Every structure is written in C-alpha cells, then in structure tokens.
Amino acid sequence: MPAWIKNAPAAAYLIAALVFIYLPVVVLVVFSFQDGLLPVPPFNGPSLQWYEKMFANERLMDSLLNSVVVAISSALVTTVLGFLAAYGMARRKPRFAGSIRFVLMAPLTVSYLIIGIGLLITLNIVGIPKSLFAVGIGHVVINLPLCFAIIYSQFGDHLRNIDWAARDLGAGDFHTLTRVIAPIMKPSLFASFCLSATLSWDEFIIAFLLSRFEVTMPVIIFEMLRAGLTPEVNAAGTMVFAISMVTVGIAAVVMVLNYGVKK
C-alpha cells in the first residue's frame, strides 16, 4: 500500500483539527472589516470604520492599557515567586516534597470561578477592594502553579552541583541565586513570564469578579457583547488575538536568537 494512502487518515484528521481550531478566528478577523452594522454574511468590505470606532472608544483603550499593566506586573511577580519556590524545592529536598508540590499545583485543578469567588470573599475580609490590584493578585494565584511547574522541571542534579560549587567558592545565598542560578535558568524564566502574561492578558472570569470601575479588555468586550454583536466587537477581539500572537512571536524569536542550538 502506498505511503500516502497510509498517511491519509492522519492528514485528514490534522486538517479537520486545524479547521476546527482556526476557522472561528478567521471568521472573527474577516468580519471585523465588515462594511455594515452586523458581522454576518454576506461580507461587504473591506472597511476600517470599526477599527476607527474602536480606537476612538476611550474606555476600550483604557481597558487595553489596564490589561497590559496587569499582564506584565502579574507575570513578573508570578515568575519570581515560581522561581523562588522551585529553587527552594530543588535545593533543599524537604520532607513531604511530593505533598508540597501537590499543594503548589492544586490550583490548576480548581475552576477559575471557584478561585475568583474565594478571592473575592478573602480580599473583602482583609480590606482590599475590587480593583486592578485585586485582579493582579488573582492572576498571580492562577498562574503561579504553571510557572512553578515549568521552572521546577528544569532543575536537575547538574544545577544542584553548580549551586554547591558556587557556595564552595564563597558565594552567598543571594549571589548564588542571582548571579549563578538565575542566568542559567533564563530560558525557563522567560518562557514562564511570556506564558503567564499571555494567560493574564485574555483572562475574563477573575478579572470580571475582582474589578469594578477600572477593568481589563476582556471585561469590556463582554459588556459590548451584552449590547449585541457588532463588527466593533470583532475588531476588539481581533486586537486581543493579534496582541497575543505578536507576544508569542516575539517570545519565539527571542528564544531562538538567544537560546537556540549553537553550532
């Protein structure tokens, strides 16, 4: 039997999966250029009127800035905390290490809705009102387990040996951590930061529950959808998707240029 016949089912499955994943995105982007009031067939255009209206929407642009600030700040905090937790676990090998890892990873198995409601009650008890700061705390909580898992997976015996060697040569805890271990861990730290920022960028449930007047872009898009589906919503969604793809693209280029395989 020819090889192409054997591979046909796998190829058909791959094509079907790609269509299923990317067709909604293509429809979203195409109808953001609709020259009409509704993003439905037939397509009339292309037109940039809805992008002009989107950029003229002051509240939407403010929410875009809020999303960027929350994503970057929460990603920085998450990466630092995840790195410190992973370093402590890898270096000390504490008793009940498996149980500790389970506790650190447990939020991955909990619904964002449950975490958001719990955070809403907890922050209210400690006196932290609904705000972008509260949203940032929520994003740290949900992204920390994933960052810890990524960074911890890169700690091996070779790093423990390097850590011990640095201490034998007279380096203190702080210098060993910042000048020896952290530079070696740059690829995983960078990957954790980019992933955390991307997940925070388009997260909705916790941002909706923990914000009030200053909101992120996904919350604004939800408010726009409640008023009805329009090409402006498509334009805003396209903006979110484009920024996510640009972030991923920049991260990939940086990783290849700085940490790619060298001859």
Contents of the next structure:
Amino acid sequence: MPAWIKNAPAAAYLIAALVFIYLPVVVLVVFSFQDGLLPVPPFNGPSLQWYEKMFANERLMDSLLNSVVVAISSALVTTVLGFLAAYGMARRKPRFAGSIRFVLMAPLTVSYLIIGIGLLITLNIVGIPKSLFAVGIGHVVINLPLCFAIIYSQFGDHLRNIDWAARDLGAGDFHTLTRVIAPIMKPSLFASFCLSATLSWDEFIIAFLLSRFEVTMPVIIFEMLRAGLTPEVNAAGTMVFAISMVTVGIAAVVMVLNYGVKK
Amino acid sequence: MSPSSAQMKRRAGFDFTRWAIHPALIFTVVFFALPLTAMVVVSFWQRVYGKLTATWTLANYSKFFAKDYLLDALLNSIEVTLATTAISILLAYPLAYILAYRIPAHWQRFVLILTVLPFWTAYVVRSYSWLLVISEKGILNVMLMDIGLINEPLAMSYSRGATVLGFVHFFTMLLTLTIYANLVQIKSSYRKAAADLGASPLQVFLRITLPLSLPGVAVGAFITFVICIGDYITPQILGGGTEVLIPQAIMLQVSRAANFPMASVMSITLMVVVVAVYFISAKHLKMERV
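Other form of same protein, the form predicted together with its partner chain, not the form predicted alone:
Full assembly next; the chain just shown is listed first.
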C-alpha cells in the first residue's frame, strides 16, 4: 500500500479538525470587513467602515484604555509577587514547602466566577465600592499561580550558587535580587508578565462583577452583544484577538530564544 | 558544603530570603482564602429587607435543594459539562495521536501551534463567533442551502446543542494539548517491543499507548470540567435562555436579586461538585507527567 493512502485518513481528520477549529475565527475576522449592516453572507467588502465606527466609539475606546491599565498593572504586581515567591521557595527550600505550594496554586482549581463572587461579597461586607482597582486585585489572584509556576520552573540549583557567590562578594539582599538574580531570570519574568497581561486583558467575569462605572473592554463588548449581530463586534473581537496574539507571540519567542525548545 | 561567610552573617538579624515567599502567600490568603471563607459564612446568613444580616440559618441550603429550578440549573450544568468533556476527548484524542505519531517531527511544533492558536480568540467574542456560523442567516445555513442539502434554514443557535458546540470547540484545543504532551513522552521502544512480541497495531494501541496516555486525558478532562462548569458567557450567548445553567443562575441571584446568601450557597455547591470530581479522577491526575 503506498504511503499516501495509509496516511490519507489521518490527513483528512487533521484537515477536518483544522476547519472546525478555524471556522468561527475566520468568519469573525472576515466579516469585520463587511460592507453592510450584518456580519453574515453575502460578503460585500472589504470595507474598513466598522473599524472606523469602532475607533469613534468613545465608550469602547475608554474601556480599551482601562483594560490596558488593568492588564499592565496587575501583570506587574503578579510578576513581582510570583518572582519573590519562586525565589524564596528555590533559594531556601522552606519547611512546609508542599503546603506553601498548595496554597499558592489553589486558585487554579476554583472557577473565576466563584473567585469573583467571593471578592464581591467581601467588598460588600467591608463596604468598599466596586472599582477597576478591585478588578486588578482579582486578576492578580487568578494569574499568580501560573506566574509562580512558570518562574519557579526556571529556577535551577545553579541559581542558589550564584546567589551565594553574589552575597560572598558583598551584595546585599536588594542588590543580589535586582542586579544578579532578576537579570538572569529576565526571559521567564518577561514571559510571565506577558501571559498574565494577556489573561487579564481578555478576562470577563471578574471584571464584570467587580467594576461599576469604569469598565474594561470585554465588559463593553458583552454589552454590545445584546444588540445582536453587528460587524462592529467583529471588528472589536478581531482587535482583542490580534493584541492577545502579539503579546503571547512575543512571550513565546523570548522563552524559546532563551531556553531553547524543551521537549 | 560548608556555610559561606555570607550565610554565617545571615544567621543573625533579618533574613530576607525567608520572607520572600510571604507577599504572595499573604496576598493569596487575603484575596483568595478570606473571600471564600466569607462566602461560606454568608451562605449561612439571612437577608432581611435586602440587607445582609448576621443571623445564622440553614434556610438558604434547604431552599436551594427544595426549589426545582435551582437544582435543575445544577443538573443541567453537570449534563452539559459531561457531554462537553466526553465529546471533546473523542475529538481531541485522534487529533493529538495524529500530531504525535503521524506528523514528521520537525513539523509537529508548527502544526501543534496552528491547532491551538484560536485559543487566544477574545473570550467574550468566541461564542458570538459561533453564532455567526450557525445562526439562521449564518454561513453554515447559507452553504447548506446553496448546495441544496436543505431548503429551510436549520434552527441551530440558542439551544443546548449550541452551548455544547461552543464549549467543545474550545476544549478540543485544550485536550489536544494535554493528550499530545502525554503521547510524545511514551517511549517508542514500548510500542516496538509489543510489536516484536506479536501484537497487532490495534493491540499495541489498546494495551500500550492508550493506558499510558490516560494521565494526559485525565488532566485535560479535569481542567475541562472545572472551566466548563463555571463558565457563564458560553451558555448565556449560545444557549439563548432555553435553559439556565448554574453560572447563569448564580449571576441572576447576584445581579437581579442581590441575594448574596443564595449566590454563595450555589457557588459552594459548585465547588463541592468540582472537589468531588477531583477525588474521583485523582487516581489518574499525575500533573507532573503532562
């Protein structure tokens, strides 16, 4: 039997799977360039009118700015906390290391919805109003386990020795961390910053529950969805997708260039 | 190794490395563990004239298990989540298998990235994109009518099937990733040895590859279960109000009624279900293998 016949079912399945996976993405992107009122066939385009309309939509652009601020600030806090925790864990191998890891990783097993409701109830009891700041806190909670795990996985034993060497040469805590350890860890710090910024940028339910007047972009897009199918949502969705891909792409390239392809 | 002079010095006074873990630990306790504890406490509180009051009661729990529409939401969610998990595994396994064993090694990474790229599609818009495909005037109906397979557009959107479709699309990518990661770790020598000993390709698969890949399936299935059962957007957009799933029921309690005790009861029930599933699947959940 020739090889191509043997491989034909596998190739057919792969192609069918890729069509299934890409169908909604392609439809979303293509009909964001629709020249007409509805993002359904026939396609009359391409036209940039819906992108123009999107950039003229003040509420959407305000929320875009909010999203960027929340994403960058929450990712910064997440990365710093994750880095310190990973450093402490790797450098000292503390007692109760198992329990500490359990606590740090626990938020991964709870739905975002429940984390959001818990924070909402807490705000309510303490009497703090909802705000973008609260959204940022929520995003640090959900992203910290991932960042900690990524950074911790790159802490090898060689770093312990480098840490000791730095201290023997007279560096204090602060200088050891900022001038020696952090520069060595830069690629994974950068990758975990990009990853948590992307996840925050795209997060909906916590942002929806914990924000009030100032909201993030996914919340506004969700409001726009109530108006039904419109190419403006396609344009907004395409933009969110593009920005996520660029950020994740940069992180992936940095990781691969610095640590090589791990298999 | 004898302690260096720096270590000796550190014995006395403030030791920074010991405290480096604490910011993250304290943050997680304050903003994760405490809110969940508050939720448990509030689930035993009462609401008097719309205000939370700290009088202890079990009424919220008995109400939840007495009201059919609340309990139904939980059962609907479990059904949808189980269907999603099962279908996603069935679709993802062959895909991961083809990626791991049929694609030449130097192409694998590229095809894998290609397969999971739409993972990063904007979350709120993901379900909406499926609406574009399956709605009455959507591309699927138009295509089916063009080739003459149907005369009238099919009503596919706004149903449980549509919700499951949206979920399956996302979780097939996720499961492909976890199963693939497991498959490429199985040594090819096992399969060769089995074949040398006379096993047919089917026997090799059933008795070597499949059992050894179950941890990857279990981890992916568990993550699928956790994310799927807690997802609000997908049933809200694709389900179209034909039935209510538990996240929608929770959101209704929060947004319409501001009934935090009932929302807490439902959230806790949801967590209990997830923990139960964790213990059921714990036997196979060896995270380090994936």
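Positions refer to the first chain, counted from 1. Note that this is a predicted model, so its numbers are computed, not measured. If you superpose the two forms and keep the largest set of C-alpha atoms that fall within 1.5 Å, you have the rigid core.
- If you fit the rigid core between the two forms, you'll see the Cα of Val240 move by less than 2 angstroms.
- Once both forms are fitted on their rigid core, the CA atom of Ile125 lies 2 Å or more apart between the two forms.
- Relative to the superposed rigid core, Tyr22 shifts its CA by 2.5 Å between the two forms.
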